[in-house]
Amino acid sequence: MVTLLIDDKKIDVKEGTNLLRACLENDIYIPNLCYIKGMQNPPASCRLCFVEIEGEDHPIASCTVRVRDDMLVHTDTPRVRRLQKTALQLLLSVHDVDCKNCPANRKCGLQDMARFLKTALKSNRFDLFLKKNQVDQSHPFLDYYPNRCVLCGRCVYVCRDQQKLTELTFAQRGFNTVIGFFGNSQTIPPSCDRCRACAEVCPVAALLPKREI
């Protein structure tokens, strides 16, 4: 076990524990989207879970850090909050903010973070960039809404690492990046219809089972 100080709160955790996990399990909330408990190597793709660690020159994504003894961590500093708000606004610049018509309304990861960071869901800081395709219905069991998707990768992770399937992946590049499907209706296993793990783990209702539409 090691002892570290997070926002003046002393906690004891197992050496080598992921710092984000250590914070969340000790009731210290850090905004995050791409982390799922049990991940060995979080992708740090959402760029939201920044903290400041004494001895480091710049804020660091907490999901990429392993705890060590006598570590001093600050989660609520002006630099951290500025980076988190910018990351959230960038996500919202490619997100169709239509909360009242979204199945994730009131249980949405973006709403939770906007509330925590005291920032609006609609901002004029960045131009809005939405994809032309509103819904991808090519999967036999799922509908995918690319303009809701925040590309957190949770669905890819649970499909590959928890369900031991390889049905989902990232496709294309840059602003055009989406979640893509391997195979076709003949090659996708019937178990995919019963799984639902990817839809359940999505924080923004970008993946929905067809029969629930």
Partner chain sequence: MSPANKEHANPRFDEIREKAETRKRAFKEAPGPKIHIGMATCGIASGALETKDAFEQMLAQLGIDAQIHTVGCIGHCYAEPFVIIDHPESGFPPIFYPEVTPGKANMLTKLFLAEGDPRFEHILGATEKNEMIPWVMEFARFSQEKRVVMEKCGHIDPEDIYDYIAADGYSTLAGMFQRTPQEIIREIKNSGLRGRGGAGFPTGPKWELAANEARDTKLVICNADEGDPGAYMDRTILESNPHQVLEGIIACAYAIGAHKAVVYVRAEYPLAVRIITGAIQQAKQLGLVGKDILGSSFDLDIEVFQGSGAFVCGEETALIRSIEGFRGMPRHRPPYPVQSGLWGKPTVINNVKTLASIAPILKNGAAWYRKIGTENSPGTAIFSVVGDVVHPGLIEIPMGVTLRTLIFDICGGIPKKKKFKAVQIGGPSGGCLPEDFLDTPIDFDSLTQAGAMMGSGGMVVMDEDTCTVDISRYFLDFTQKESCGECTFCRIGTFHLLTILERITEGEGNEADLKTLEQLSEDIKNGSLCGLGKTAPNPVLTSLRYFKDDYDAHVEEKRCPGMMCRPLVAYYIDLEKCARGCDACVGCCPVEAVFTTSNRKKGIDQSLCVKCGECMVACPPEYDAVRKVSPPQLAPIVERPQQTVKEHK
The other form holds:
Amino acid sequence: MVTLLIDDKKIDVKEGTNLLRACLENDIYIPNLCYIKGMQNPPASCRLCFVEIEGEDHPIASCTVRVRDDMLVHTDTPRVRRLQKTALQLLLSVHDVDCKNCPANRKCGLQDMARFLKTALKSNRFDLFLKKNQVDQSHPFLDYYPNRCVLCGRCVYVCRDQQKLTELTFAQRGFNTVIGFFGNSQTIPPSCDRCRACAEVCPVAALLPKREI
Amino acid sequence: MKDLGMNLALSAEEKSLLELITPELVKIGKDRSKLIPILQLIQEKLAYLPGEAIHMVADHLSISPSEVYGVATFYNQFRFNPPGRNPVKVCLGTACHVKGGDIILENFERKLDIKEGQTTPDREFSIERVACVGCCALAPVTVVGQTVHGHMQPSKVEGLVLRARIEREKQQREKQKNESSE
Amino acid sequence: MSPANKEHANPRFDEIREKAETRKRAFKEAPGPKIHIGMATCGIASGALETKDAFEQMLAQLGIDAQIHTVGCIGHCYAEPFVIIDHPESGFPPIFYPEVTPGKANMLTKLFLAEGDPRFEHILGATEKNEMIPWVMEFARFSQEKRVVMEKCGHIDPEDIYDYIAADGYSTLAGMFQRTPQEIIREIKNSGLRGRGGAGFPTGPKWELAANEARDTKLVICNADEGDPGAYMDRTILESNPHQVLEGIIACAYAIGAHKAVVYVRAEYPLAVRIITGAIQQAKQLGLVGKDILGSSFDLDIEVFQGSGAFVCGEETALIRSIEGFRGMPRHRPPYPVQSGLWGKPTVINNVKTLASIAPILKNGAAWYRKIGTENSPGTAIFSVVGDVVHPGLIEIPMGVTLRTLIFDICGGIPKKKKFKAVQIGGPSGGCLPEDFLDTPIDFDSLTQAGAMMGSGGMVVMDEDTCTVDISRYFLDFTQKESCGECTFCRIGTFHLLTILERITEGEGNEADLKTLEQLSEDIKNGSLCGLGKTAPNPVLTSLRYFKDDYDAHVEEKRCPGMMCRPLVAYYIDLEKCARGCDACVGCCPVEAVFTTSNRKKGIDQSLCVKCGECMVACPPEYDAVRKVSPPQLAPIVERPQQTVKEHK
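Would you mind generating the form predicted together with the partner chain now that we have the form predicted on its own?
Let's see the whole complex now, leading with the same chain.
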């Protein structure tokens, strides 16, 4: 067990615990999207879970940090909030904000963070860019909505590391990156139809089962 | 964004080329780290990666096709549409950019009526932008087929296209002549 | 042979060296002239193959017995294809000829080789000191360079291992195997060598970290995934002197205890791939690579992996992912590759230039290396200098030389009597520096402090007619296309930076855009996952800091001071100067925008003009009638007569 101070709150956790997890389990909310409990090496790709740790020059993604004794952590500093707000606004600038018609409405990762960070879902800081293709229906059991997707990669992770399948993958690159399942209709195992783990971990309802079980 | 030419049917020649690759795959082995070298091998033979090839590689390495596809679409080297017989590569390296490489690219696009990354309907030309072909002192540079053309000017574009077209016609005439004389 | 190496007699190596020296003697003593032709990619692109053919044909035709020696790149790009002719019988020293076209090759064969006239007007200089021809070392472009890494480039045949050995190559191995790995690491540490990949991490300590990992399998990777669109020194080194890199790889592997090494080269460099692959085979045949190297019982296998074209794979964790067969997406560090790298094994990843520096250090000692360069950045730096300089090319200088010396003395300054405006250093990760920084010494720390970075070593010199906003847009366009898409800031942030910059260069930008540009740049820098994202905003941040006037002109006046942003410029024809009846500009216009006015002069239809500038080039200098202006409204409107339109349609 180690003891650390997060926002002046004393916390005892097991040594080596992931700092983001330590915060979340002690009711200290830190915005996050790509982290799933139990991940060995979190991808740290959503760039939301920043904190400041005394002794470090810059804000650092808390999911990449393991707790140490006497660590002094601040989760609510101007630098942290600035990065988090920008990251959220960037995600929203390629997101089809149509909450009324979205199955994720009221249980959406983006809505939660926007409320927490007091950021409008529709801001004019950045121009809105949506992909032409509203929905990819080429998967036999799933529909994919690229303009909802935040590319957190949780679906890819659960499919790969928990179901031991490689049915979902990132495809294309850079700004054009999407979740892809090219050509899998011919090779997909029937177990895929029963699983749904990917849709369940999606924070924004970008992956939806074609039919309810 | 990489355009997938999945609707294209393989020509007989491409099919036989693909079949020839099968024994080579056995030699290369089934290690995951061979994925990129295998894709490079196929593209070297076919000049692009048809959908069939992706499935073939997936089968060989026992991974899903989407996994292969995810890797292939990540790298600039791989293309999913056959290039033209005269691939035009316009260098947009730093030196070429400063000397107006984008104007050259635009001229090719206008002349051939296709955009960068596309192939003309007759499959004669395709246009690509490349980053530095390594002759910065000759900027701006364009590579047509295997030939490097330095100090490019917009007015040279038409000549290059015309020359390639004339070459092609000449070849075809000779081919016809040979066929008829046989 | 240096005395230091004599002590480490190694019968196997001595035999190889004996053979190499015999061959070199035979080449030297063979009768007839020797023609050295640079045949790296840059030479070939400039027509070196045709030049070689021309020499061969003409030599055969005239029945001259001469030897053609193909060498790598000497780094003098402005002079390609270059040829050095060593013709002792003529009484002249070896002569360096620039820009040898097939025609010149024919002429030189006939007049110089056959008749003994060296054609002074085509000479750049002699490669030895003499009474008749200026020695190249009297020129700053040669004398102010300090060649450590590129010393042998352009002088040896990269495809012949014996050429390298005869030039004292592989001579460090025998001595090295008599020392412990710890001693080798100490030597490298003492030399103060810092990684030449860009960030400048000290090499010795890196090796030590890997050496201290108690694991059976360790690996060495030579990073030749050179991605900066304006830098090509790694390619040149592999194409011109691959064995010096291999010698460094062997030393690194021995020092850390690795038995496998991978050379990661871009597939876009086919010649480099071919030459390094061949070099490994040759070294294997001589027992310099493979099992029991030179009887030392040390084994090392070296493989080549072809990178498939992703700039981000220059980042070491992404590079590792791509060798493993995955998408080249970087991961968070630590763990660093020296702890957990390729296939989870401790891995040292060093740049080509770093590894090519090892053999000279081992040969001459750490103290010798320390004397070159500066206290904190010992050794040399290689730059590919392009853009508005008289003598572009690859230049190796001691660290600490100022930008002014490099640009104005070594590279000959700005052509056409134009004024210096800016220098962009470090490619897409670097920054744009103004005149005030010309006296900055070139070393890792000073450049980083100035907001640029050593980075890839790409250097673009820009004269007064350059737009720094456009250059920033160019680099952002590159990084945005090359972003791997993994993390939010780089994937979406660089896209917005680019769209804002595009808007500004099109004259559609506003004050708020400048603010967003600056703030977003800072956030991307602080928030991104890997080095590519963290450095991507550097071109924007430095140009905003040092060339704010350029941005303001675009935003407030819709004017491009460098007249590079095409939507903000216009061409027109000065009717006072235009000559009646001259059609030079009409013929060259790719879009038929030039028309004949009612009084048989020319005008430009602004609605059709694509602003390529061809007419300006074509207009005969005695008229010099085409003008370029910004903002475009400054161009007077000339009505197109009705009938000419009909004529064209």
